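To begin, one chain is listed below as structure tokens, in the form predicted on its own.
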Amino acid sequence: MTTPIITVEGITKSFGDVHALTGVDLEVEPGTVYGLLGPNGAGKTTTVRVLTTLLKPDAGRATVAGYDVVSQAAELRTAIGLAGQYAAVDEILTGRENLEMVGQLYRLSTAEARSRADEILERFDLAYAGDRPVKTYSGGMRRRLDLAASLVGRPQVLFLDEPTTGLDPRSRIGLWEFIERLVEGGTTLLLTTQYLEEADRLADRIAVIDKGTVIAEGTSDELKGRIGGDVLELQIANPENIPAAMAAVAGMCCGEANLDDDGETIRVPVESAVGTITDAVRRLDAAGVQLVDIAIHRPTLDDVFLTLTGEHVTQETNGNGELVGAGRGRRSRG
């Protein structure tokens, strides 16, 4: 059996009366992507800060790449890389100068730092802009440079804390593709994200974290399987009929009916699509409820989060329709 490259046992962390972590347990296999999924305030960034030696836990134990995060913090820092939520690069310096500076912090010789900067600029498709001040870079270029800086020391484990926050869709997809290439090269990644699609695409295993603790863990398919095989989605014509509709479909299968934020759509976990729509239509017709639409879809990670917590991750957009963040929203239960 492969020895985990990250082990977390009962980590807690409080800031005054705020309990950021209340007993986190994780294991991450080498050469994989492990996703921490949850809304703002769930404890994702605090977990990363503990694992990268930026915070000391109040209790519990964690090791990364064989090093204890508290007693062997100095040794651990040579084995990891970190890219935070915002690009931590100097806008006055050029891209090349930023990377050479990081190399010197890793105590590389001047020649080695310069060589490593050249190599990484090429690898991240930034060689053409390497001698330009970073203040002239686009948002996507800055994020790539920040990620490049985290790799200067050839880390065994790379921590990415919401790496695509604020990126436009094209830049986000490009960064996803690069992350996939990194893993193919043997790097282990721990990725925090608010984006359901991101976790679904990149992570080999996912931990759903809420209120400072892990409430579920597994592959994407395993987590989706916890709420049944499929989700029946009903859009009700008259909102006044919502209570009657939820009563009509109650107990159809595997879980409680949930009302979506639009106040008109009901979701019900079901085991199989076979015969489900016919059964639902029959039940609603008998209750005198008219439908606008009815469909069955595979469960999403949002469905999982809703089933586990009674809440869902609300992904926000800016004025251009681009994803910029996520929060927490309630859906009522029938």
Contents of the next structure:
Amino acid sequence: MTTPIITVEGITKSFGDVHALTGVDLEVEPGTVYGLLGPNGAGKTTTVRVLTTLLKPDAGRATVAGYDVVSQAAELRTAIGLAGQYAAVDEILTGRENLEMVGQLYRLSTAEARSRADEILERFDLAYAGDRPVKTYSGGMRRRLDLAASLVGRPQVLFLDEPTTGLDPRSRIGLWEFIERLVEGGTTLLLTTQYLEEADRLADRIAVIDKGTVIAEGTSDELKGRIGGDVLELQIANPENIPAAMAAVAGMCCGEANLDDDGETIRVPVESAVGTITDAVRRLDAAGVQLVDIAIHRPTLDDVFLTLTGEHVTQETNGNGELVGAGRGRRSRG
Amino acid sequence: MTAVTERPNTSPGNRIAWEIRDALVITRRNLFKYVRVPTLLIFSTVQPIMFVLLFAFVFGGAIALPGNLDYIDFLMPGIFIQTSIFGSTNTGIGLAEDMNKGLIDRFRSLPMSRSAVLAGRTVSDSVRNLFVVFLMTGVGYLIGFDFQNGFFSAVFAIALVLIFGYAFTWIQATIGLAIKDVESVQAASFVWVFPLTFASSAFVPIESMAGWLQWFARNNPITHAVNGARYLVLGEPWGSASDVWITLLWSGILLAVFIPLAISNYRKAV
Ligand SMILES: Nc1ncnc2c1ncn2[C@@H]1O[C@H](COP(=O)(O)OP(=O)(O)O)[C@@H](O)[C@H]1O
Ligand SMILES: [Mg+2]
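Complement to the form predicted on its own: the form predicted together with its partner chain:
Below: every chain and molecule of the assembly, starting with the one above.
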């Protein structure tokens, strides 16, 4: 068992009446990617801000790279890199000037800062645009430059707060590849996200955070396993029959049926796969409901969230099928 | 991957050297804006020049000055001070903009000096003030203005204007970091500067003001600054050496109060 590179014990933080963090505990092993997953307002940014010394916690203790976030803040800042929720780059400067500036502020010599900027522009596929003002960059390029800037000081621990929020799907997948590349060097990464898919793909371990506290922690598989039973998903031919169908499958096992936010898929927890589909088909047939599709699924992180909080994390899409953000659905507990 | 741990030693002398370098990096970055966005430079200099011309030609004829002093000579020291004080409002606005773009967060997460962002901002805004003062002097000369006390007095006059304006940039930095919303900062930095500047000796002799205002205007630090600059530009009786000292004292007091306040706001900036 190695010594954790990030430890967080009982951190709380309130803004007046808003209890942003009500007690966060975390441990992150060196060289791993740790995902902080939660809906909007869960306390992800506040946690990152405490760990990067931008915000003093009200109570609790946290260390990063062996430095206390309060008493050793100055030393801690030499060991970290941060890319916040909004791309923090200067639009007037060129990409290269932005990186050189950050390098100089990490107190590299002017020459070092320059060569480091070149190297990083190359690594992030931005060399071709390095001498253009950032205001000519696309959203994805800005985000990449922002990530690049967080790496200038060769941090031991990197914090990325919602790195792909606001990006179109193609840029998002591109950015995931960059993130995977930047942790190849052994940097520890703590990243926050509202996207289950993102945490699943990038993170070695995940903490699910809600209302200012960690409600579950583990690997993606562990979290999926925690929900226990499998979920039966079914789609029926006639939407008018949805209530009847839900009533029909309600008593099958250990929970009531839910209607997915798409308004088409009915989901119901089931205990074992054996005989389940037959049972469901029989029940629906008796209720006079025609099936279009029926399947059993291992739980997704989405289901984990639903089980843990009684609320559902929805992924909203805009007209182009792009993810535009996640929020809470109104689905009742399954 | 290695952390950047081979940092230069942190002896006090070295620390100050690093703080100065950090501040210069930020100053340079702020000044880039004026080079890269020429329209910004044009529009931020048009207003002071317009003030010179408007005041000189609109009020010039109406204001009788003792001893037949030309109004433009009376006006220029006043308008220098007015410009450097109005110019200081850019400090709060610039910081609020950086904060809203997340740049302040980034700076605060870097192992740089805690005062460099503010020092860099206030210095670059003073550099801009200096540029505008030069430009206005040129325009003033075209319409009859003259430094009447020789070169060194002119240099001291401009230095006084810049020092006093510099003190105001720290007030505005404190305001900008506290209010954060750019448009509110814009309003909040102007709303008190405007009446304070006009209720001073900057544009008209205090004797011409309403009686109740005269008392205020006489004790207004801006009056001392204007009179100090006038003393250096024109000589007695338009101001006195004591106005220069009082202005330096005021600048010192404002800096002593607002530098710590601004830095404390910066540390807590969200
Ligand atoms: N500076 C602040 N002042 C007041 N409330 C805040 C502030 N920052 C965050 N909050 C509140 O704290 C809660 C957690 O916010 P945040 O950490 O930003 O969540 P997330 O990043 O997970 O969306 C939210 O209810 C938010 O409104
Ligand atoms: Mg956030």
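Between two forms, the rigid core is the largest collection of C-alphas that superpose within 1.5 Å. Numbering follows the first chain given and starts at 1. This is a predicted model, so every value here is computed, not measured.
The two forms, fitted on the rigid core, differ between these two forms by 2 Å or more at the CA of Ile242.
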